[in-house]
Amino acid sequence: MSKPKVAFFDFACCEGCQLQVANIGEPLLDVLDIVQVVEFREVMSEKWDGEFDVAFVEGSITDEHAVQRVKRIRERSKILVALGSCATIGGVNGMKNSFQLEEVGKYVYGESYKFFPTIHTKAVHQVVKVDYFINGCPIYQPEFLTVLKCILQGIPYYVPEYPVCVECKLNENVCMYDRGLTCMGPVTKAGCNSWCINNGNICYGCRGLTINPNTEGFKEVLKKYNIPEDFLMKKIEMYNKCKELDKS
């Protein structure tokens, strides 16, 4: 039997998350024995022609080239996963989204704009069917590895939905707000085993908001320690952005 045929694809992003794939170590060289990685631009030259088993997209669709493009690896892929949160929420690239199209081309590139066309920042699945997803920027090495599993052996992986808080309070870390730091735990999505605040950061709701977060719990927390609500919604907007889309 063959092994699957794995590819890796970037666009609008930083392609750190196709770094922590390669910076897996040891448990990396056991994916390999599983899976024929066909095309990795980040870690090889080679290119593919055929058809791809499972493709793994980075990055933010931010032009009609990338449309067009990601729209061909669909079609090629059996499974296509959106890796990181430029692409399963957009990321920080949504921002542009916040002003007018033909302002930020003249901030950018000055009276040159016109030759470098683009359109609302959006995320993979707004432009194309995502099978899988896997938040966070950088994404999270022991999820990746997880939601590999599951797609070779053809179950789903189901991204939790409690928030980051509940993982922080697991591995007792002391609530960042009572140490005169705003996090946007309350109201983003676990499944990164609070990573960031494990390391004495805070968390930048890089995973994407909860289906239903308790945002008036969340606005209690606010109320306690005296934070203007206004602060943290443009906070939520540095990688949610992209979600008002969803709702037009």
Second form
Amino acid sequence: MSKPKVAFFDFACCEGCQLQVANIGEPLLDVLDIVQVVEFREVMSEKWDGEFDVAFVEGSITDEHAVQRVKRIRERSKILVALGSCATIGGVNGMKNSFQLEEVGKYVYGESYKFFPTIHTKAVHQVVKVDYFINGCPIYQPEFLTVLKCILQGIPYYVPEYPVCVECKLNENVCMYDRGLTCMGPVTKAGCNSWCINNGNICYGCRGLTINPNTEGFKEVLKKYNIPEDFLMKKIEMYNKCKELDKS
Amino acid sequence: MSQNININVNYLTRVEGHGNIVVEVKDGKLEICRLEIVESPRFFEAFLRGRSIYEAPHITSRICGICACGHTLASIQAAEDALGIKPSEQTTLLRKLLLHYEHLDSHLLHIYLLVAPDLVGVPSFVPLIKTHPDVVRRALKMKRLCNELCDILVGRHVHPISTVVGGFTKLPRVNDLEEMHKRLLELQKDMEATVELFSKLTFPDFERDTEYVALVNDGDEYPLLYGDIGSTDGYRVSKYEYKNVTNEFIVPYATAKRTRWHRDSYAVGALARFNLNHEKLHPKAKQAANVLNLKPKCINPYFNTVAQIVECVHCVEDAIRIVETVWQNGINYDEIVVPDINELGKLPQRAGEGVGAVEVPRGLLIHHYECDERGIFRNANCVIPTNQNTHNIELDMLKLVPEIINKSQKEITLALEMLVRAYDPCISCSVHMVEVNFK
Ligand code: SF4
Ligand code: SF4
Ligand code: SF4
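Moving on from the form predicted on its own, kindly provide the form predicted together with the partner chain as a structure.
Full complex below, order starting with the chain above.
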């Protein structure tokens, strides 16, 4: 059997998730034994014009050109994976959606903004069908390898339905709220092993909201610690602004 | 010789972000020679407005995944400048350490995975796995070591976690210092092998004199985190005058703003830093420069990669020094800080304006912020190294193409790709400053 052909593509993003893949280091050589990477512009000059068994798509969709490009990639791919927050939930690029597009354009480009037609930032699944989601900004390497194994075995990968708090407690961190701080852990999808809290910072919610965020419980936490709701709403917007487009 | 050449590299590979090279030669005459930047803009400056300046490093580090720590440090400097926060000595030392890790990680990726294939004549590092397995293993091992160093110090390299406005959310323990020390000693050995390997490879022979710009200072430390802005043409201004240095201008056919100071263009990056500050390098780095035949003032842009190797030697040595110093001094854990809702109490808020000027792997990076009395963003501006280099690259191309015009189109294309790659351009972050003026 020939090795599955794997490709990486990037849209509007920082390319940090691809870098996380390149950064896996020596274990990458084992992965290269079982798959054939046919395109990875960031580190390879090779290109491929056939079908992809697995296409990893990084970045969010922010203009018409990108819409067309991602559709073509979808047509050529058996399995399409959204890689990282930009691709799975729109990422920080989604904050743009809080403003009028024309105003944002003018602020950065002055009157020349018309030469940079932009659309509301979208996650990849808001444009084409996505088969696997790898959350995180950046992606968490152990999860990437787990998802890759699932893809290669043809079995689904389930993003944990519980929030980051569960992992955080298993890691025996002192809760940020008890330290007089706020944290997005109660409403954010787990799977990163509470990366930021383990390093003394708060969770910013980069993996997106849990499927059934316990908003009532979250509000209780806020009330208990006397934290204004809008303060947290602003924090939720940092990564989750594109979610509103799911409803329309 | 009269010939027609049409080069359209759509798009450049082994660089970060999307860029094209367009060259047109008609009857042996060079008619068009451009480096085009074609990324979709992301509007960072626009959506920072309304957010807390304490969030700036978290958000702006997402401008670029490769130099995420560099953006974080420039951002922190600008925010602290605006808020009037003076970092402690311990914080400054650890930030310098982080910047060394950043240079090492980014340079090594560029040297081994992006440039080495060109020197050996293959399209990427993948074929090298068969032909040069030891080199690929060493490259991946060194990359991994750098990542582990960042993991220990700040949680991760892509978007560091614990380095924030005001200091660190977590400080290394003694066993962390021990661990970093051990890994740095390993890197030290691998750097010797790297210098040895590259001393045997040949870089293209091409020169064009230009103005080189980098941070400079009066101390005896190779300036990366702080300094004034200096030039090989003998000028020096404070970071607050960066706009007089960058003089951004627009060419009608390209989407990214360009810069020039005293000449038609200037260059930033490892070679610029080497040309300006070589005498402050660690003796071992100076020795490596000798072995690699790099001498100031070097005006061969392909040697930017060589300057990166020399800087790696310096960064490893200086990182070892910092780790040993911190170890000896002992760590003050009372300095731990988490910017969040406590900005209302423990951390200051005030209206202000601040500038961060930091040497990131690709050159001088500037963040300029303005916030209101609640610390909420009013305005932001970032000047990215690649924007400063684009015009210089293009002028290099203009000089290079006529010199090699008798070669095959394939060879010319490769020479141009290698030239652009030598600058290690970071196109994905250069575009958000794009401004166009089409006629
Ligand atoms: S999700 Fe984050 S790390 Fe990944 S590409 Fe987007 S901004 Fe970069
Ligand atoms: S709120 Fe944050 S700090 Fe507290 S348990 Fe949840 S994830 Fe951990
Ligand atoms: S802790 Fe929160 S912000 Fe950090 S990686 Fe996990 S989900 Fe993302």
